Amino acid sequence: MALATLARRGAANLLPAVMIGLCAFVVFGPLTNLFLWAFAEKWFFPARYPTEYGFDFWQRVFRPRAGAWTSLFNSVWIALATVGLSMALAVPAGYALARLMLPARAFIMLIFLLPQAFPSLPIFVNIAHMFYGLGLNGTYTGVVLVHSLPGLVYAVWIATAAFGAVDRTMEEAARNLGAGPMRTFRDITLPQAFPGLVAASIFVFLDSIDEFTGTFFVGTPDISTLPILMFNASMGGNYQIASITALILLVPSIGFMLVIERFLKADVLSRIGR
């Protein structure tokens, strides 16, 4: 009796364990491969694992002329500028949308999503053509603009949700007690929407750090970001360099999230979902 219960309990525990294991494999399998490549000195076809490990390629990546440092700084600055631009537009737009009547709001937000529904390649090719005429090709401004395109969609959607969740009577209470519209926005609305706006910033940042297609068409060869560097390395068959770049790519992402988390208390973060 006790044994049967135990067996049943064991089986009940086993299923989730297996599921978690499978998920972990799907997520971490490729990452493990990446790690192996990043530290492989020699890894030729029949060998299942690298035959020699070392930091040789790391040195090569970080040699001043290899461009990894430049690409890293480019990536981070472009991502920060993209966050700045997207949020500067998304905060007023999100607030206006959140305070709009429902049918009009739904319609505008849908329109806004429309460019995302098209395949991105033709859009970027067109933008590159347009930017060429404007002299924006190969400039930081051009790359930031092209990164802000998908960034804005995230930012406006999340900001709209964040502002929509702010109870209107709280704004009215401030107005009632003597605060003008701008003061009310600054003191009441913004602080309450803040977690949502931070979430939007994180999304925009990560999206920009990862962005390849737009940078490729608008930025190269003058501006190289980490994804571009990685692409060039992969195309050259240099998997070590590509893997190392991919790992470096993780650094700003994780760093940004850590910084944000340091500035946010846990109770603020927990309100993002609400």
Partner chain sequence: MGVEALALHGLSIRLGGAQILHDVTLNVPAGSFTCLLGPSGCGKTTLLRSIAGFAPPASGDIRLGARSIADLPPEKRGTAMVFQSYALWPHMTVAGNLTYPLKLRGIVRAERDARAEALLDILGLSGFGARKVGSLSGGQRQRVALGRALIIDPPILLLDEPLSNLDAAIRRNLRGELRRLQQRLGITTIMVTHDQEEALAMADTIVLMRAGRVVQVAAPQDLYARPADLDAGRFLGVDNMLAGRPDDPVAAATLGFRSMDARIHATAPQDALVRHGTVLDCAYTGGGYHLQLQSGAEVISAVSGVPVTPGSQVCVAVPTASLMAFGADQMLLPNGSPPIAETVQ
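Okay, that's the form predicted in complex with the partner chain, but what's the structure of the form predicted alone?
Chain alone follows, minus partners and molecules.
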């Protein structure tokens, strides 16, 4: 009986262990290969692992003529500008969607999801065609605008949830004590919604800094970002340069995700989409 019980327990624990192992392989397998390529000096078929490791390709990436510093600056500057534009539109839109009894509120929320409902390639191709007629192709303004299109999805939805989670009784108490609408918003509403707005800004920043398709059709060849640099290195067969660029992009993603975990609270998450 004891052996049968142990066998049943082992069989019951086997499936979760296998699933966890598969998930770990799917997540950490590509990352391991990425790290190997980033530090590989020589890796030729049929060798399973690099035959020589070093930092020579890291030095090549950060040489002034390599363009990595320019691409990094462009990526960060464009991402910050995208955050500014997206949040400038999302804060009033999110407040209105959370507080006002709009007749077509559900339809408006759905409209902000439409850029994610269709393949990005035809959308960005048509945007590039329109921007070409407006003279925005190859400009920072054009790239920021095209990055703001998917960024508004995160910004508006999370901002709406953040303002919806604000305790209205505190606002009413402030108004009863004589505070005006603007002061109530500044001192009561905004501080409560601030963590959610920070999380929305981080999502927009990460989406922008990793955006390739929009930058490729609207910005290149005049504007180069880290994803464009990684793509060019990959197409040229220089997997070390591509892997190093991918690791650089991975650092802010991991760091900001830890920040999001702190700021995006359960009460805000529960209101996303309501």
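Remember, it's a predicted structure, so these values are computed and weren't measured experimentally. If you superpose the two forms and keep the largest set of C-alpha atoms that fall within 1.5 Å, you have the rigid core. Positions refer to the first chain, counted from 1.
- The two forms, fitted on their core, place the C-alpha of residue 19 4.4 Å apart, compared between these two forms.
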